[in-house]
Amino acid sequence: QDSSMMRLAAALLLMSAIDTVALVVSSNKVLTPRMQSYLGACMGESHRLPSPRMQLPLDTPPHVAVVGAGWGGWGAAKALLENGCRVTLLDALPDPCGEAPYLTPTGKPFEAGTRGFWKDYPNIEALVCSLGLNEDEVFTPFTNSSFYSPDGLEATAPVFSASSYPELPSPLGQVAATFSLFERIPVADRVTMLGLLYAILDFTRDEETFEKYDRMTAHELFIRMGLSKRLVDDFVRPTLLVGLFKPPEELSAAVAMELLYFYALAHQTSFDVRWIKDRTIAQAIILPLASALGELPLPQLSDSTSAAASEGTGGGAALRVLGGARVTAVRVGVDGLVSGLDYSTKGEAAALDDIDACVLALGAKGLKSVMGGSSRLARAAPELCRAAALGGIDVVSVRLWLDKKVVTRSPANVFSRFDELRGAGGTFFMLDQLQPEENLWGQDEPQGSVVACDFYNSGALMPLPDEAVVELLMEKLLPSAVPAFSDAVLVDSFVQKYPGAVTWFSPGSFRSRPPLETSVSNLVCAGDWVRMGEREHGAKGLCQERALVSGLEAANALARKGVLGGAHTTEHEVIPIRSDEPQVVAGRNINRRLMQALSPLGLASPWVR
């Protein structure tokens, strides 16, 4: 009897404790995610706690971890900080903010990959303006790009923004430009591009059609649309190799079509591109952004929460950047929410606890590393396991310092049809034509041209020793493209290899790419490979603009869902690219109605399945 009374008393005490906890929750007291997870497990489904931020006081800034400090990560951090959040940004790079430029062993500056800024990059342009930077001091003028084969100059892409060409409906202006700028590709081959124009009207007809195009290789589509082998080999293939970093036979037709439309066919000026005018992207844009965000203070806190909220933020700063921090696991509590991260720094294990949300701004390689240590997240978000299983593309970046200036038609150049590439796509940029030469030589006296060369899909080049890669450029590729390179002597060189560094848009990969919003309500994804669903943006492909927008939209998704609390619902503006031209809109509408009529007969887009 005494035992029964004791059990009854214990039950009453437990019920009282549960009611007390429920009262604490409903009265808006602070509970950390770890406390939420524990209490949720204790109380069961009948006392399920609300979403992460619903029970926190309005004056407590939510703490969000952003993993990855590329364009997507910085975009998310910017939107979150301006929404009153506290952000911890983690990246494996020692200096994610761009304060200390990467130097070669001989003290010269180096940047992996030379990335362009195309005409339709409105959000990056708005970011530069918001930082008080002069656009003309950050970017070069728009430049031509030239394509070289073993036969010499094949084609030069025009700059319509600064030319005498009138603005014509697309693609009339682009076609007109080919007559003077396509040096060797015959007109009969160029006109076969018309078959691709119809596919551009058709592939976005609806989601089912897009996925059919995604399952097809770009190579098969080009054959079915009647593109000539000469046009593909001399122009389209090298364009894809340096734009999506794979040949047509290894690329999704849908993604290839997105790239060609966004960068070449949407508008006459779509292919107009410019470059960083001085030093690197990190120094020119990311560093001013990081400095501006680092000055943002935490919102005013109540006395009861200020100490906890500002702990570890650097004296009340809203942003904390952890460089050299490689995230090894994302921890998910029993309530199914992300509550913390594990990471390594300088060979030591560390943890970030009590976070209210997380943004994964990673590529396939980084995501695979994180998911490998996150077993509970793998169970909760199988879509991230599928994304982590996608392949990556090898990249080799080279910089050459020469003893004399080499004159080329264009500062930006593409290698085409060279057997020495071993299946890779290749580019070479005359940095001395784009930037002040005194900033390219470090502490050395400037001498001649500085050339940045990048190889994509470079798996067959990766095993070569560095000196063999340099020899390949100096003795074969560069002199074959521009004979004046034969007279130049190499002063210094540097080679870096990046295995699996770039996402591969393989056929059928669309459904495996990570979604903006995951199955875990306080976890979102950012990056140019992310599927944005209803928030889809017009910038396509492996694209800096798309990556930045995805970060803004990731932060907006957290705000929109209420994950950040009722006081943090402000969404960052996302600027759309230019609208499709009327003839494209009309063509797509006509095609959609035609295919709807043919669909019952099984004749809608019969070239895809």
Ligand SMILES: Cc1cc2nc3c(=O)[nH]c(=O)nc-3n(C[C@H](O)[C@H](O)[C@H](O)COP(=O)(O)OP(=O)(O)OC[C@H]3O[C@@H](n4cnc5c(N)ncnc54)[C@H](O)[C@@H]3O)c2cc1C
The other form holds:
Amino acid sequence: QDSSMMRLAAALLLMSAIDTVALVVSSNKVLTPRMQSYLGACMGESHRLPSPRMQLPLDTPPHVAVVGAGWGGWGAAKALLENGCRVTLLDALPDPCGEAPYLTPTGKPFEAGTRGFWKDYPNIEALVCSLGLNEDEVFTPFTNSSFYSPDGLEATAPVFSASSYPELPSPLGQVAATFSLFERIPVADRVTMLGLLYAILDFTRDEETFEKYDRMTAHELFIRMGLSKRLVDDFVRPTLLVGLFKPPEELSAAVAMELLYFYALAHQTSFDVRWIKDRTIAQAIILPLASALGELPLPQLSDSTSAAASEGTGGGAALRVLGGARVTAVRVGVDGLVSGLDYSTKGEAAALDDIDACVLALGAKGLKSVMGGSSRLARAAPELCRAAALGGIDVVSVRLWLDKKVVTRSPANVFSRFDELRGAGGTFFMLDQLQPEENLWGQDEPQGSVVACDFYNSGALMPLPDEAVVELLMEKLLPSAVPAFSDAVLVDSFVQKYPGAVTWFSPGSFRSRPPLETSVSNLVCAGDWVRMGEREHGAKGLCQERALVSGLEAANALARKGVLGGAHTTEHEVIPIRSDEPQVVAGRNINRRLMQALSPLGLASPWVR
Ligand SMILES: Cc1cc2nc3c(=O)[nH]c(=O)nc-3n(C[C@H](O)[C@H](O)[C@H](O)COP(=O)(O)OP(=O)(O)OC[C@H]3O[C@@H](n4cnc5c(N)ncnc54)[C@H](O)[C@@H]3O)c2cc1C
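Output the form predicted in complex with the named molecule next; the form predicted on its own has already been displayed.
And the full complex, kicking off with our chain again.
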């Protein structure tokens, strides 16, 4: 009764103050959507009906739903929690926090895909430090990577940061290394790389030029820039297949250029990569992050409100994580704002009703399934329908446990030009060279090497039975690359297929990719494929750093817009990658001026349209 009286008194006070706050409501600057709806209803705006949630006192922290617990979702959750919000993080996977490692039917650990951490991942490094983790205990040292073809070892990429190579202005060091490494590629083919270097100076000239490059396939661009077929087939194609998971003829030329620049050409050390030193990314980084965030209490609650809030959150923690929660719909209210979510969990339908804002941190496949059930959102945000129509790429992950140790030149390896790949890209990682072997065998006694293989763009391998995929590796691919694999006997294996699981940067897809901010003011997007506009970050492509940054930026966008209320405007720091080197900046400036002069004659970048 007391609290009803207090609410009534609060409502009367509010009504008397309505004239003063009307301006604030209309400018959307200070109040959360929930508060705006409440006040809107008091002011007689019949289209803003108060929901049951509005009966809670107004000093309750804003509640944000984050859909998808990949790097994007966790980045958004972290930034929102540190900005004093209450967050519900939902993911279709059963264990978004990495508490229960995935085990094969024979009890051995398995991770979907082996993911590297490149030199320029400053926000992931900062996250690891902020969790009090020792970087050297989380990551291996930077490692070499080798390229194998049916002819055997093609090349081994050096670790520039750990070598005695002097740091030369980019791309001199990398080009010199490529020249000496890819000995089988004739010099006449290697010099055609210059065309690619020029395109890299040109493609970011302005937004219009970028979109022209985006509409062209990387294959077409390589022809127009004069790259030799041999150079493309032996070096550029396998690099793109394992970097963007598609061959040049199916990739946006702009995103292919972004990838090559970010991972290989920006700095001599750009290609240096390291791996998780023990167990999985989920166990090594996400679990400590989830634990740290899970300890954050609900902020700024008065005594009377904390009881109500803790009912919903289980003990007053600001973060609630719902694993095994597949979101089926995002509900948009008559006021045009996201008001709730529908999801299914353990075969039952459930709903989240009291949200002030939402972050969609999904890939194309996830977005498609959510948009399919969200008819009002589909009307309100056509850009999300376009994004949901984009395709994804199939991936197959395999783990092999062998009876003998196989010695390879480097722990990270790329398959290149094997017909048996059926158009897929392939990598194999010698986990026993990267991680303590006692943690790779589950309850079994360690025997020999443990090999993790991933196939990208693997549509033509998907119909094969698991045994045939294992046979392909054991009988053909691995022994052709490293003959010592012929002597090893398979002890155990596990295959997982992920249809449409990865972002496909197809030609012309840039405009259709989801924007950070959508037409619905309390709905933002995160994920590696999100276009960040003015907040665009230097980390590019299929990239954990990019996904994390997109999540931080999605949360920052909500804070900036005032959607979270005037008390929640703190933005999370986003660390830029290393600056472009002076010769690149100068080259771009000269090219820009030249193209500006040629533009009136219709001769600026005539190879793109
Ligand atoms: C095999 C492989 C190798 C890779 N190698 C590297 C590498 O070496 N280095 C690197 O930096 N990057 C690598 N990547 C890319 C990197 O992993 C991604 O760019 C990054 O993880 C994307 O994060 P995200 O948050 O955007 O999306 P995701 O991690 O895909 O997260 C989306 C989440 O949404 C959930 N979801 C989907 N639908 C729903 C729904 N309806 N309801 C609720 N939840 C839903 C999914 O379960 C998923 O957890 C690799 C990727 C793969 C597949």
